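Consider the single chain below, provided in structure tokens and representing the form predicted alone.
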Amino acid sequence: MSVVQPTLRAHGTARRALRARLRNWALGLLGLAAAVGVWQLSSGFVGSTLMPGFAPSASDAWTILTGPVLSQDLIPSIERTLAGFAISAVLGVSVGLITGYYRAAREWTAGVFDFLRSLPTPLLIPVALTLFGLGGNMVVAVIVTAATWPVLINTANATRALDPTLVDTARALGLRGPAFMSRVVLPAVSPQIFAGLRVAISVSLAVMVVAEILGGSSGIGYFIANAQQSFAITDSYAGVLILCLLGWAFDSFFLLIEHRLLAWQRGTVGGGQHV
């Protein structure tokens, strides 16, 4: 009996989790259906010339995904987004750990960081164009200037708020320098880091589009801008639809990675196991 009861409880928990996931999927599909319905109704009121319906936009999006635009514009945009995000992640985590843990570094950089992160990203595009010219390097540079801050701020705040008992215990065990950062600080602040990274991937995608529209020579943002200027309205809506799918794919993939890497955190509060 002592073995059967925990097994039955485990099966019951699994069934409840499955029902919850199915319910969430159903609600998500219902929300998508409602959004498509609103799109169709809006198209009928505004007129298909200014706002094509969902079906022609989706058809054009499929043509884009299966045609030369995929390799000419979409794939370069994905590469730039991921490159900018990767640089932002490394830079944000590294600087955030240093400025969060060392008070002197935080005080020296606070004013500079407050000034830099208050600058509107579109205003930096002319500077990036001057330094890097048209092309992918300019887009990546602009992404880094915007996507670094969510990671850096989350990492620094979490590191600054570390439990002093945790720090003292690690010190007593002889952990110093890189070992202390990698084995104590980084795992302790990893949930907040991932929260900043999730924001950063969305910021990277949005800034990529803006940079390509305003100063790019290729990419999905450049494609949308050209479609608008050429009055190919359906193509521009198809590009926006592809961006929505791309953002959803990035976010879903990131949540999957976070779920795997932070599996140890489930069932814990502040790093301590529930009892």
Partner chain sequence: MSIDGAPASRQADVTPAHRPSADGALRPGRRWHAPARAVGGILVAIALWELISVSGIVKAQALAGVGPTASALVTHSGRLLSAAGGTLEAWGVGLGIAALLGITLGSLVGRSPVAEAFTEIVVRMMRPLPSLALIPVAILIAGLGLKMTAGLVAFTSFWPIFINTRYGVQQVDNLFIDTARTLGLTRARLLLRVIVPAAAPLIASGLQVAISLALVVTVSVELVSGSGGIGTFVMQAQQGNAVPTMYAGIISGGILGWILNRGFATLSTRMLPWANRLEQR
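Now show me the form predicted together with the partner chain, since the one above was the form predicted alone.
Keep in mind that what follows is only the chain, not its partners or any molecules around it.
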């Protein structure tokens, strides 16, 4: 990675950088167009109703988004995803801080946590189905069993690797207990927590879909599975397209928040990395 020295950031360099960015965007859009073109062409080539082209799928997605499916399926799905994500975030950060900071807690839980996080969580869907029945609570519960781990592990690893000078200074200044955790440890590990949260949001979305396919009574996953079973094939493609956009929106929104909230630590840690 080339590090641009501040003295070199003259006018010409800035303009060249802008031009390079514009070129990259143009290339990226070209790539997107190429991908869409390949989809359209291959569906025309196959000529089967099982593989509708991009254009009918996209227009169908638009009809779905403006129709009753939006409030019946999409909004409940988003709510479940966010609820599961929020519970996972709180759980993951608080347990991660404890197991990261206290050696005994870490060692006692290591075996159990190792096993539980290796467990492919969709296997728990049948259990959640018997516990919560069909519907929203089941989906949220399954999301929590999956999305907690990336947050927990990132938080614990970062807390474990805390700078001893930072810890000692805070201790010498008399910070203890919750104040110490929330004002010293939490800010120091927040970059990794965010990295974990970003993984967790996409995990939440993915798990939400399987849970809804298997045991939803509403939701976008239910919609896609239903469309497939009733051979409304364009509908199920449209559903996937909508989910693709949703995932992208969550991810971009997340990067934006991260950029804002962590603006203070850019330049103070890690050195000349500009993401």
